[in-house]
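Let's start with one chain on its own, the form predicted alone, as structure tokens.
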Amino acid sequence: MRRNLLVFAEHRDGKPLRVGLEILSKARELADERDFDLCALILTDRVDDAEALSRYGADLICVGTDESFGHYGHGFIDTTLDVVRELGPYAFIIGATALGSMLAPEVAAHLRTGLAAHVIDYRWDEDLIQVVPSFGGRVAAEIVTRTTPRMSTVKPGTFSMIERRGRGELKSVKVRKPEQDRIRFEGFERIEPKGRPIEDAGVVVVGGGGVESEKDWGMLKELAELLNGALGCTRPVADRSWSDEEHMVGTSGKIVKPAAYIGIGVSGSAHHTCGMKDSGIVIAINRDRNAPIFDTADLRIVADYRDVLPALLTKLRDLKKQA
């Protein structure tokens, strides 16, 4: 079999999760500068539209249904080592989703292979040099695994979803399930997240250590809310509860890629700009003339948001009253 890298293309409610699509689209990349097939690997109770992930570049798409797919158990680790071992990929990438954390290690200690965690970026040398964030976000490392496969997990939003179709062959999977697993399932609870998802708005507000009281948080609310857009925050927010991690930027949160950012009160640490440098406009407003977010911002504003957002919530009010 020609070499390949492999894709493990989660699926939820018979559709494919984006981060899957994301991912494929820079393997698609990746496979074409090496000349190497990409296969996708799919394990799910249902399936409405395997060859969907065609369009994002899989060459091979290997699909295993089985009702016990509907929840993470031992057939997951025990079917996804049957294809790789199979498929001996050069490299194997899974979502960083809650599955896919606890499939990727799992999976690379049987193997016996590296696992590089939460990859930015990938690029070839003389082999496949694998980006991660370190040091609290602060220096961008470089590993090279020299075992095989070459494996890592990626998180939402890294990749941009790029439609470049491959073959789309379909292959179906022997489904392994043990006779007694260890993993025992109780059920299944869905928690909608509390305001709107950071990642899918095209405005986003986001709110940092600088901003001093609750009371102030509000105004940054209220801001979202007149501009149809999000509101994120930074670790010191979500440790302080005004808002939580599911709306937290940054390597140790989400990845977010809006039309407009708006960072108040926000340093600007690399750990955090990992998390937004792809936002069409920056915005920033902090007191600190010398605050790193500047470096990354279109739009500079030094000053106290106090001093600022009054005026601006104002005039947003007027122009939604004439609408």
Second form
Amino acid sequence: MRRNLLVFAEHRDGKPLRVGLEILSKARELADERDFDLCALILTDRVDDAEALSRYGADLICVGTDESFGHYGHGFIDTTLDVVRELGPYAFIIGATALGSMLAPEVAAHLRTGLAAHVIDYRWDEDLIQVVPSFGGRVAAEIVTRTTPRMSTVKPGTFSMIERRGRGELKSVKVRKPEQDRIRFEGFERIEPKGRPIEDAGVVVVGGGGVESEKDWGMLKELAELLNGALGCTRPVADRSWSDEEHMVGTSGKIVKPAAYIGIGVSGSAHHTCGMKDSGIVIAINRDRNAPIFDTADLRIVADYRDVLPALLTKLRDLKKQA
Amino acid sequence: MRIACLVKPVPDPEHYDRISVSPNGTLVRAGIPIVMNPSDRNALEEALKIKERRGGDVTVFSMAPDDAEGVLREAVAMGADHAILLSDRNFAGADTLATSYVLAKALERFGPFDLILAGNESADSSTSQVPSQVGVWLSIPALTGVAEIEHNESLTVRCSSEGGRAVYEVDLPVILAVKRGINSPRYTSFAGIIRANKTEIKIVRAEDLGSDASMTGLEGSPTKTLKTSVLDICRKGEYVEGDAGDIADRIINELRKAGALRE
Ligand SMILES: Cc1cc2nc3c(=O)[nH]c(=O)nc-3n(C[C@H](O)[C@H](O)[C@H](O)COP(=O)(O)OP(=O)(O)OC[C@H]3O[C@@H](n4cnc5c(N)ncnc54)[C@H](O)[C@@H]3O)c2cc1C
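Can you now output the form predicted in complex with its partner chain? The one shown was the form predicted alone.
All chains and molecules follow, beginning with the one already shown.
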């Protein structure tokens, strides 16, 4: 086996999740700099087109399909450990999805290796430097791992997808299943998202704890719609019924990089700004001149949103009518 | 039912904008109070609720320096029966693997426990790794992102996942990492505070645990931090105040310039 990097490419409903492709894209760059192979691991109940991963740079694609892989279980861990032991990758990177966040620490502990969480950048020095956020993203730490494989997780949205051909050889993986799993999957309860997803939107309007009522939330919704954007939130709003965690931006939520971010009644705690700092233009409306969000904003609007939004909505409606 | 709850003292997350890094590279967080990690409070609340319904006791564990005693005392004031502080110079500088090793050693030493609860993530490092890794050391299953726990013969656990919740049936013993939304933690009561002042916070050192020194602290940590820095995310912004109509025009203009206005 050539020296290699391994990426876990999570699948749902037969398709790869974007996060796996984002990580492959970044890992391809890292592999090229050291002349490593890039391997991908798919463990799923169904895969439509495993070879498609070669478009994002995968040289070797290891595939294990089993009905039990539609959800988390110990078979995932055992099968992953087998693959890692066989390939002996220099580094192993997993997307920090719900499933990945359960899988990665277990695999790392079994292998007695280090695991860097939510890496925001990788760089080769003598070793692989993994840059991770701490204190909600206020601080960045450069981490090296003294054991092999160097394991890490990456949140969705951290890296961009870049098409780059890999050799795309396929290899099937022997599936392992515990005879009796002490955790048994019973089913999946779908929850209707409260509005359009924020990950791909060109404009993201974020309402924070300063938004006072559900009626006011309606103004933010209309603003997002008029801008063909999506409406996100901060922690205090995710705790209310108007929005949900799927729309929360930050450490425990999503990373977004829209062309325009508009924060309304958002204070700008580090746990939130780490999820929006790479946006195009940042506009913040806050009545407190000293709110930390203004440090991260291009346009710092010191005002009560209840004054600004009605005027803005009227003008945007007019623009729309003219169009 | 014997329940263990893992709690971590953290610098108060409301003040992370005050953290800086000194020229020699060490973190400066002077003046930021130490509090119980937010989701650990939810873990403790869940533990107390289960104890109230099913009987048993709740023991809180924390691996932290001696001065973290206050957080454990608060846990007792909320209703925990016992508190154990794992504090040793050799535990310092631990990454998640070395931390989970010490916690697992302590859970073995003072166990066995039927159920171990922890917060899903810490406010300071937010890795969400420790609960699962404790599970590996103890050879018991772990679930994270737990949004609901329901009791029958076994436990029914709902874990948040992209687009919904995955439902699992689990056998005890198990370790569960709970999310903030799972409940609303209680406040400490007056009687609780009096009891907490009378309760011994047991301080446990490496030698009491019989932990292997090569597995703990800096030495037992496979990851090494080379350098820390404050992430500079500041922009050169411009303040805008005044008439709402003017502000609205300005916003529209800027969106147009950024190509974010589809007309
Ligand atoms: C482990 C951990 C993870 C976390 N993860 C996340 C995360 O992913 N995402 C997240 O958002 N948070 C997260 N948090 C919470 C975070 O620390 C902050 O508490 C939160 O972001 C604050 O939200 P906010 O700014 O909307 O609300 P607040 O702090 O309540 O701020 C409200 C703001 O609105 C302004 N305001 C009030 N009224 C008006 C008005 N009429 N007009 C204009 N402005 C007004 C106020 O001046 C204030 O600045 C996390 C915390 C922890 C501990």
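Keep in mind that what you see is a predicted model, and the values were worked out from it rather than measured. Residue numbers count along the first chain shown, from 1. Just so we're on the same page, rigid core means the largest C-alpha set that superposes within 1.5 Å between forms.
Once the cores line up, the CA of residue 263 ends up 2 angstroms or more apart between the two forms.
The rigid-core alignment places the CA of residue 163 less than 2 Å apart between the two forms.
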